[in-house]
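So this first bit is one chain, no partners, the form predicted on its own, shown in structure tokens.
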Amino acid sequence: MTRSSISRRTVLQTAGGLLVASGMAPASAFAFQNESREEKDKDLIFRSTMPRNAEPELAKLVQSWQTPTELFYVRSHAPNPVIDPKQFKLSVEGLVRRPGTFSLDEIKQMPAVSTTATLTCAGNRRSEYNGSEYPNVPNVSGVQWEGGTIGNATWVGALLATLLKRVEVTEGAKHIWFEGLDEIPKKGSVIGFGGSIPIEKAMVEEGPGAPLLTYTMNGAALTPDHGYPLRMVVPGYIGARSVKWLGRIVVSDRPSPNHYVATAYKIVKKTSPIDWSESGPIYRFPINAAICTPAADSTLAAGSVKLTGYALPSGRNGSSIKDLLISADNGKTWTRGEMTGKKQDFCWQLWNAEVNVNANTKELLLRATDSSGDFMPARIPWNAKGYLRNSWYRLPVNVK
């Protein structure tokens, strides 16, 4: 079937950005977008502006357990679509007895659920793949993220399971596809960003791991950068599965054929067709952690140094950070970090520590384990797309 035509009616893409089709988007849509760009862009480091890809400074990122929207990373593959919420329709089709469309108001009339969950990009820390640790391999492609493509927010929306029960999923359903209303040029055509998740995850309806059709973030309507007016939030899974600007859901017996499931967001050594075909889509995110203060390449005085950072347990129900260790002497001795703030399923934890450094300290090492038995390895194999970098975090410093 063809993609929903809503985005093509409400947005025109031009070389200079976006123009709203005449009469389709209210003036408030422009104000909403301009506020996002003019007032909030100053809080982020932009890796690209068309499309918009940005992450916060690490020191700002860990100032609070709940990430302010203006400090939440932005990951997009096309310009933000401008969508009139009054004309918005979410289509649901495929292996269901009652296919149909739902307006934003109809979705908001379903029981609202609030959850706090961490989203993280599969490419977080990607830039670390490009260095002397991996000789004789090309630099990884993609946005060269540091450690800031992660954030913890409170989301409100309707349970995906509620919607799927309403349309009556039939036997044989195994995967739920999501498709966004953004428009991405691919091989001579235009596609929306897509994702899919197993039916077992989609039908979770109790606890913080339940996927949500989300319309608010941190107590306010979603911003254009974060999927206004509707997006998926899938706790425990990489951010690519939490599709923004959601316009279409398909219930199927197989994973989505969308490029961002069938080809991208897989761990491959090479990018040949057979490598893509033999590798499965990434779903759950692994344990990860970073040192956020001091900054990389800081000049430190010998003696005691205070550190702060974040640690994300693996995306399993009930998983939490069990141990977090820092070394200032290349792994000879380790100091235990202290978890601070809240501990909650599918959320990161913040930490602080104090270590002694001297003239021989060239870098600070960080590693962690979680209650599920997952751990950050000393080294992970290189992959062509630079995904899931979760080896020991290494912070270069200069000590006088």
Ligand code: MTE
Given for the second form:
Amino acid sequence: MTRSSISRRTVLQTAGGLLVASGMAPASAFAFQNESREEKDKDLIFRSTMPRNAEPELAKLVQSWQTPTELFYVRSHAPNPVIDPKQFKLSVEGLVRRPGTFSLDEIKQMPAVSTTATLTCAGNRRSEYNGSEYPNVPNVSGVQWEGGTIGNATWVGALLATLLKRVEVTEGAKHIWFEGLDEIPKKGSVIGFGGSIPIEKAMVEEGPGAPLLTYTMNGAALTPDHGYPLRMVVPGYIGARSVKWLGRIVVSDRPSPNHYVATAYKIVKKTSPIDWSESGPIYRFPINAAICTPAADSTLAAGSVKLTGYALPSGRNGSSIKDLLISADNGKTWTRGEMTGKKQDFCWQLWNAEVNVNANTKELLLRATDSSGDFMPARIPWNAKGYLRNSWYRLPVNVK
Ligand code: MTE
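Alternative state: the form predicted together with the named molecule, after the form predicted on its own:
Next comes the full complex, and the chain you just saw is listed first.
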């Protein structure tokens, strides 16, 4: 059922080198787009520019509960496709009675739903896997993220459930696949970034956990970095399931065979075929939290220190942070942090705390639990791709 990489290429080449698949605009538009972005890029720390992978400084990240778009992390596997919204069509096929395509206007004519939800990358805090904690394992490759690949935005779009009802899903449907219009070179061919979610999640239509075919972010059209003109937002799931530049949906009896579902975004000890096939795709994100101020390696005066940060409850209905604790003496004593600002399902919470530090304090430790019973463990087993790092957050400091 997947469009082969050869046919993706053919579509591009028959247009004399111009990108026309599903309304993609001429490649020359890239230059203009990149120039106009330079100003905004100053707010982010770029881990790579081609593709664009960037996270904000942690101190800036926790200045507001709703993350301004210019401070929202960017995680992309290929250059942003340039898509003409007038020519854009979303195709829907597979186990449906009425397969077809939908223009952007047709999607915008469906009832609009607004949801505030946190997106976080499964690779958030990946760089911590390469510390001294795991001496006998290879370094984890991939973008060396610190704790900034998380953000909380307001999204507007149509319910995925509305679209699925319109195309009349047939019996046997169990998974919904998403495919992006980006062009990612992979093993000698070119693929779009793919995601897939179980049908039970796809059909949620009540409450903030409902997946959205999203066209605005924080009150404005999606930016090219965040998936213009249309992306999925799947509250409670790792960011990889919120496919950007969405061009195709397939209703199937199995999870997507796309590389980013079948191979990447799994917890494995080895990257061998048997390890990939024995491990299931990651869907829901677990609890996580970070200290955002002071910065790592700050020099602090002995005495009371104020801390701020974020804490993300696991991606379940009704889950919120229950306890957030800080230690300045390597875990002998713990001080409770205070949640500030809003508390909403599928959203992070901001917190602040005050602890006493002295010349023996080398690290500040942070741990949290949530109302669903999820907790940050003291240590987390190493995994080959460096995903879901949510062990106690350890901030190195110097105290004078
Ligand atoms: N969708 C497409 N088409 N291509 C991508 O590279 N990256 C995914 C997801 N959707 C990606 C994608 C990953 S891994 C994450 S964490 C989120 O988008 C990041 O969304 P953002 O860049 O808007 O923060």
